[in-house]
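The chain below stands alone and is given as structure tokens, in the form predicted on its own.
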Amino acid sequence: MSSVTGHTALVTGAASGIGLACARALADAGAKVHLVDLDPGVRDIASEVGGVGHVLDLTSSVSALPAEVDVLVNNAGVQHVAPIHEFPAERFSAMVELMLGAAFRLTRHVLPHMYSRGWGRLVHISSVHGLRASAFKSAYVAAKHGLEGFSKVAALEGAPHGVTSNCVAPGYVRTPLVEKQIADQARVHGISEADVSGQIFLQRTAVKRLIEPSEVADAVMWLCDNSFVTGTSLAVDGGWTAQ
């Protein structure tokens, strides 16, 4: 039995990729899972994993989501690749709001329940870009660095209440978010789309392959099962940050 068995979990960005892999892993471990996404297809996906789907723009209020949550996985994210001087200001603000502001609001929303139960798990899907920077990703890098710091504060505040807070920091994962970057990466770096994987995605990793979403979900589940690991960032990056 996992620590999450019988508990209630909420996963954002759960219609595909890392979020869906996390939702499946949590459901398989015996948790009741709420899947949140802007994609209406999340309702059908939730039915497939025996969970509950919620269609919501997380940059607005989160009050419509359940607060009786024991495991929160802040995963929702988007990407935009452009030099700073060409980066739309409104796009920068929206990305930070989704990946950092929404994580704050959701954590604030569920913490009273976790504190009342004396148990809770906050897992924030950060990125290797929460630990390192890459050119042309100013909003994403800024938001993920902020998420890393926010998670540490939540860990310090939550510890007396049995609540842990950690980040998982993967490198490039085989998800729609990464696949959608290929054309933009080719454009800003002046290379062909065929060269993006080797020259951009895998250039800094020792393990020369994309990470599978299920491998990120495995890291999330490991953090859920550990009560003494808190305030840290678990790099799942193929050796990127070892260099």
Ligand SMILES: NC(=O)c1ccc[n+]([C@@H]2O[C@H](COP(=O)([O-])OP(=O)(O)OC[C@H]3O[C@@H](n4cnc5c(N)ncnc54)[C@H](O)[C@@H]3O)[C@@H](O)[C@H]2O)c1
The other form holds:
Amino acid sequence: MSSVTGHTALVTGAASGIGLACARALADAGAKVHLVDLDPGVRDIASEVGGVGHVLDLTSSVSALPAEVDVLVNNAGVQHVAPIHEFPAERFSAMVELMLGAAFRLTRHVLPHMYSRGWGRLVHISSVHGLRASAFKSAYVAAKHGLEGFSKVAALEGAPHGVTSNCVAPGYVRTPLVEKQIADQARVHGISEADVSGQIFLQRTAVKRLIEPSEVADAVMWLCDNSFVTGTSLAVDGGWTAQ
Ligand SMILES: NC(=O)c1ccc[n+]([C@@H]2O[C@H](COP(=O)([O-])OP(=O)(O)OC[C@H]3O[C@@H](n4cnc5c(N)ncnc54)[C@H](O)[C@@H]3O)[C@@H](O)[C@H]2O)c1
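What I would like now is the form predicted in complex with this ligand, since the data block earlier showed the form predicted on its own; can you produce it?
Complete assembly follows, chain above in first position.
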């Protein structure tokens, strides 16, 4: 039996990749799961997982989402690869709003319930780019570094109420987000698309493979089962940040 059994969870960006793996793991552990995504396909995916689907653009208000949530996984994210002098300003703002602003607004939305119950788990899917930088990822690195800081504040405020807050910081995971950036990575680095995997994705990781979404979900579930681990970031990065 997991500590999430019988609790209510909400996962953002749950129609794909890491979010879907987290929603599945939480449902398999006996949680009632709300799956939130921009993609209308989230409704069918939620039925298949055994949860409830919500179609929402997280850069807008989250007030329509359930607030009675015990486990919040802030996961939705996007990537844009371009040098700063060419990076569209509105794209920068939208990415920070999605990956940092929405995490703040959703946390704010569910904390009163967690505090009233004296138990809660906030898990934020950060990235190795919340701990390290890479060229051409200004919005992503800025948002993820901000998310790491926000999580620490939530950990300090939540501790007296039984609420933990942690980040999971993966390296490159086998998801559509990674597949979609192959062409842009090749362009900005001046290499062929065939060389992106070896020269960009696997270059800085000691373990030379992509991570599977289920391995990130395992880390999320481990954090949910711990009451003393808070305010930290769990790198699931094949040794990238050991360097
Ligand atoms: N894939 C990786 O290598 C990797 C590595 C480290 C961290 N991450 C992080 O993991 C998280 C999930 O990434 P993934 O690889 O599973 O990506 P993904 O593209 O497979 O899934 C992201 C999901 O977020 C949804 N989404 C995007 N914009 C949204 C919006 N405005 N409102 C609601 N939903 C929205 C998408 O529809 C999609 O279903 C992201 O925060 C990403 O930064 C990914």
